[in-house]
Amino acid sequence: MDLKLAGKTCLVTGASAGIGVGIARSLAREGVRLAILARRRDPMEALADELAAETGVRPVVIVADLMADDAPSTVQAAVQSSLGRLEILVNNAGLSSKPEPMAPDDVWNAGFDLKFTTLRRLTNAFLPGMRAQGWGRIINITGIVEPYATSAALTACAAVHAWAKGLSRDLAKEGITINCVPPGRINSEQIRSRLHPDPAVTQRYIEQNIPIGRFGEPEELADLVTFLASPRAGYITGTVIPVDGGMSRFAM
């Protein structure tokens, strides 16, 4: 199937490891002109070299901390100067968090700033251009929809789902779609180092929680994102589509 993505322009945030790398690879292989963004330069330069060798086109590397006050305008200017326009935005930056139920305000504020406020502000920086061109795709990589415990990050992801649903209705007639993709357990640096460093504990978790019997691979989530980014997905907007091996227990 031709996804009709060749020549489209895209920014992928959180593109130094794991899911972000998988998404960048999938989009690049469909002919998308990429800008990749994260705080760590070296992994992104290695990814850019890899994709240049494979596809003949090197992604633009943008090093930025999206928590900085001027990040949206700085990133927008960098994308504008390098790609000329932006048609696809993949909001993937973020870290998991496990605060206690009575965690102080600074823990909750940091979680919301990272997973909701920075995402919203960056999206708003690119929306005028998408509206002017009458076409756009916004895909938010969020978090599981049924948290096992208190989590600032996952509570912020729920806010993203509500915000994205409303925004999808505001912009649908302008050719812009907005969708959310909550990952389950996807093999990545963050999952292995922060949540599942012990193989025995990991196997018990899989047996208890994931019907398909394994963690997912970044490419399996990336293929969905690539489809949602394409012109062929023009009638899909305002959705939350988990990629979790059946881990979600309740109907959404």
Ligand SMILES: NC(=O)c1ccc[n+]([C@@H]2O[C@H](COP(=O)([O-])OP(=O)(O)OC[C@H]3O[C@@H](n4cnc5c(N)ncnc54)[C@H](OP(=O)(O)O)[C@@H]3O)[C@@H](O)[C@H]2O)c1
Contents of the next structure:
Amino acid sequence: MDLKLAGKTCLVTGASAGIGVGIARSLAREGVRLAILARRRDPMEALADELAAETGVRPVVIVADLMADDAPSTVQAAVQSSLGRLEILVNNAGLSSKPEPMAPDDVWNAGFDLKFTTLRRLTNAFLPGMRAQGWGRIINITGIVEPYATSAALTACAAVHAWAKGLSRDLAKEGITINCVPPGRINSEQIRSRLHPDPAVTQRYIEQNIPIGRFGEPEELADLVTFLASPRAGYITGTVIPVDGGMSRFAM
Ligand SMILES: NC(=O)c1ccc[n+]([C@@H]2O[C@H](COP(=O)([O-])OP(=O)(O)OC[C@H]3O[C@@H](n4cnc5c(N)ncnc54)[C@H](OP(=O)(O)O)[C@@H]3O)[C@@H](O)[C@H]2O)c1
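The form predicted together with the named molecule is what I need now, so please give it after the form predicted on its own.
Below is the entire complex, every chain and molecule, led by the chain shown above.
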């Protein structure tokens, strides 16, 4: 299938590790001109070198903390000056937070800001350009929101789903789609180091929760994101499509 992505421009946030790296690789292989963003420069320079060697085009590296007040305007300016215009925005940066209902406000606010507010503000910075060009793709990497406990990240993901659904209706006639992709358990830095450091406990978790019987790999989620980013997915908007090995229990 020709995804008709060659030459399109895209920003992938959270592209120094895990799922974001997989998404950047997949889009670069389709000929997308990329900007990759995170706080750590070295892993992004290594990824940019790898993709330059493979595809002949080096992604633009943007070092930024999305929690900074001025991040939306500085990132938008960096993308504008390097890529010219932005057609695809992949909001992937984020971190899971531990289920902790009575955590203090600073924990809740930081978790909510990272997964919801920074994403909403960054999207707003790019929306005028997408509207002016009459075409855009926004894809949010969220998280499964079938709570067995509560946390800031999970609650923020539910907010992203509701916000994206509303926005999809506002934007539908303007050639701009917005969709959410919640991972179940995808092998990544935070999953290995923070959530599942113990192999025996991990195996029990898999047996109890993941019908397919393993964690997914970043490229398994990246393939869906790449399709949603393409012109071929123009009739798909306002959706939440999990990539989770059957982990979610409820029909959508
Ligand atoms: N993997 C899973 O199974 C899973 C499950 C549910 C949800 N998710 C969601 O999927 C997304 C990707 O997760 P992952 O598992 O690939 O995590 P990861 O390996 O820890 O990668 C997270 C990325 O986000 C970036 N990031 C974090 N805070 C940032 C900030 N303030 N400003 C800019 N960049 C920031 C990190 O880069 P720096 O540290 O260099 O800034 C890194 O590139 C996240 O939104 C996560 O919540 C993943």
